[in-house]
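First, one chain by itself in structure tokens, the form predicted alone.
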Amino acid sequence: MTNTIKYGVIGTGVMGQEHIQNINIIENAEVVAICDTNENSRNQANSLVKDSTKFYNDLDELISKNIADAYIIATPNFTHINILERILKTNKHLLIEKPLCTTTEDCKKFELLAKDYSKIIWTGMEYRYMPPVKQLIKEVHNNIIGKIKMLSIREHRFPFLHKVDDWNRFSVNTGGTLVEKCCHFFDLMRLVIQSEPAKVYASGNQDVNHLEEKYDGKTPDIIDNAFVIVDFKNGVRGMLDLCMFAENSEYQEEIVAVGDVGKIETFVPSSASGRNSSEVKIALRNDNKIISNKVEVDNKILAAGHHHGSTYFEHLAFIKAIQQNTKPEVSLRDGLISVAVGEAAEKSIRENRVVFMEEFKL
């Protein structure tokens, strides 16, 4: 890989400047151009680049320059689908920060848009590039435990960051904090199950979080602990266990994926943590043994993120694919699916029935 991948950044708010500073220890990549039309936002990104990036707060003015040879969108979720129709005239590779739109009626709306689009769309799934994680599904695929017949994923974790106008404080605005935070889980169940999901059960709630919040006289309304079940078509079953009031938690996120030849398991430290050291541990059932492998991430890497260096992978894997002319390892497709994953679950909540992925018309 030689040429210099030139990025246009749109949207630089907490996803946006991670995105940037992963850029930027990236030796044939650089930022040429932000769009955000909050001062504050540009003025920290300005920071994080070259005297030398542009700056703009109109999309369209950033898309009459023609400076970019990909763009990341990484704007709050609610304005995805607005954006992605008028970045679509770019005929530029795009990247596109989870969820791809608030609502599966939105992301089924984008990808006919984009049916005959001829460079890379891309979406932004960074979980999948977490180095253990990204370990556990090749051991997985490599059938190291068998059939697999289990995957259970628990994150435990902070709750949200506060946002740009605290757009996230509201379902509206999100989809939902299963659509929100939880399609990476969603899209890591189908990547490693390798199967399509036919139902959803969820149980979940607003129990502590944002409860004392008020803006412009609204309490928020994003739950902030469930639990969820997807049942896949292949038989394989999948479980979800979120807290998002679980801040001193040494591991952020657990996965453990069970076959009928054993298990497999990996740990996340939480970025609070300060490590750069993983296990996953391999367990037969017909052998006392446990296999641990550790797993570590460059110091330079971690800084330049909140997760466990995906970030910086992901992009690794993006300028490989755009310069090998290669499809996109997370599709459009994957990404919608897995926000209708999230959609279904929240739907799950509110209804208090089970619900099949079929009524989604996917």
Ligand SMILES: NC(=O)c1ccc[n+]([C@@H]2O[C@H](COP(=O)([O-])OP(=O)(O)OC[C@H]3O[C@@H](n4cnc5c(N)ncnc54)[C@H](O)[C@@H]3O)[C@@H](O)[C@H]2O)c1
Second form
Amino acid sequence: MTNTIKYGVIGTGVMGQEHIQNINIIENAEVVAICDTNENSRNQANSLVKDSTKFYNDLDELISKNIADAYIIATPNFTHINILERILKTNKHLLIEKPLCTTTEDCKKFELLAKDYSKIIWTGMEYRYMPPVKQLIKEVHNNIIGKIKMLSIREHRFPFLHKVDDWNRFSVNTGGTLVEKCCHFFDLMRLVIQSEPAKVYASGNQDVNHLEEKYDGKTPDIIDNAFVIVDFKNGVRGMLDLCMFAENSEYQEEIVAVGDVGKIETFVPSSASGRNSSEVKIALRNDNKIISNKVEVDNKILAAGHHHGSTYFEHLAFIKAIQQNTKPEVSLRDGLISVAVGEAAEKSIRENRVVFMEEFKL
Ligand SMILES: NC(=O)c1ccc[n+]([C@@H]2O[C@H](COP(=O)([O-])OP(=O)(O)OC[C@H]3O[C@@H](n4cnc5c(N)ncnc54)[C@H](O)[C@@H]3O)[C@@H](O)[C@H]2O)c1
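Moving on from the form predicted alone, please list the structure of the form predicted in complex with the named molecule.
After this comes the whole thing, all chains and molecules, with the earlier chain placed first.
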């Protein structure tokens, strides 16, 4: 393999294009191949890549050309399992967008199939790489707040956007909102808290969004607001507060961790705000000063996506793992458990009960 990592991007809708734009600003990386079944998406990608990039509308054709070192899978959630099964025969590095699959069962099936895979399989969990979030994680792990006891994550944002063929309007295609969107937050909880989830209880509903829409005569069935509580095995409590009818919120994510010594919080500006900086604030119980650290993101990096610079930093980490032959920072197991917690939360709402993670036989 040369020093430049050659990427093949499968699926070039919103997220695939964000990956391309970020690869374009990384020196030792380039997009050499694109595969998308939709002509419009291929055309949009065409405007972002070099003339030499090859285009395919069939995955097997892309695979047979054998021109990439690494593949990114950024197709609709329900297609992941089939694409993953087919792409395993390439023995190339893989970065698969979250959620790994739409169900825990499919994630487990894939984990088994991939158990002897010798290359990197990395689940795309961009929120880990948002600079202010990364800073918060580092401070918590440095014990600045003492022993963490509570972690709360609030996401207040706009409704789901329209996607190619509107696949994201139905839970059968996405896994449900708490899998599709919120696997990010359950992954963050595990990472910050450094423990495994034990039980999940949630309350949520589709109260406002998409109720007037119809697709082939059917109304969308995706939750637009929820509170989810996750109890971890080490006794720490996590809570997610999700609202998807909160356009124009100043911050899209607000994350607060409290320990026995103090509290740390950060606020991620919404991408619409265009703000390139945020703060990480620390308040200790025995000191009445608030320590505030500004975290800035370079404007060029910010402009390459909608996730506060995170996709860029995720690729730097992915490339480093390839070059140094190390394990993925976000493993298949991480992808699997984040889906399982989301599925548990959806189940808790549907069945009006506490869901124990042991039910999933992870
Ligand atoms: N990490 C994040 O924050 C984040 C944000 C957005 C989306 N995503 C994830 O990225 C993935 C794609 O989402 P999106 O928003 O880009 O959706 P999208 O609808 O905008 O794009 C999906 C693309 O995949 C193409 N496609 C469908 N089936 C295909 C196949 N079999 N082979 C090749 N191409 C195929 C479609 O034509 C479309 O162009 C999803 O898994 C989604 O959950 C992650």
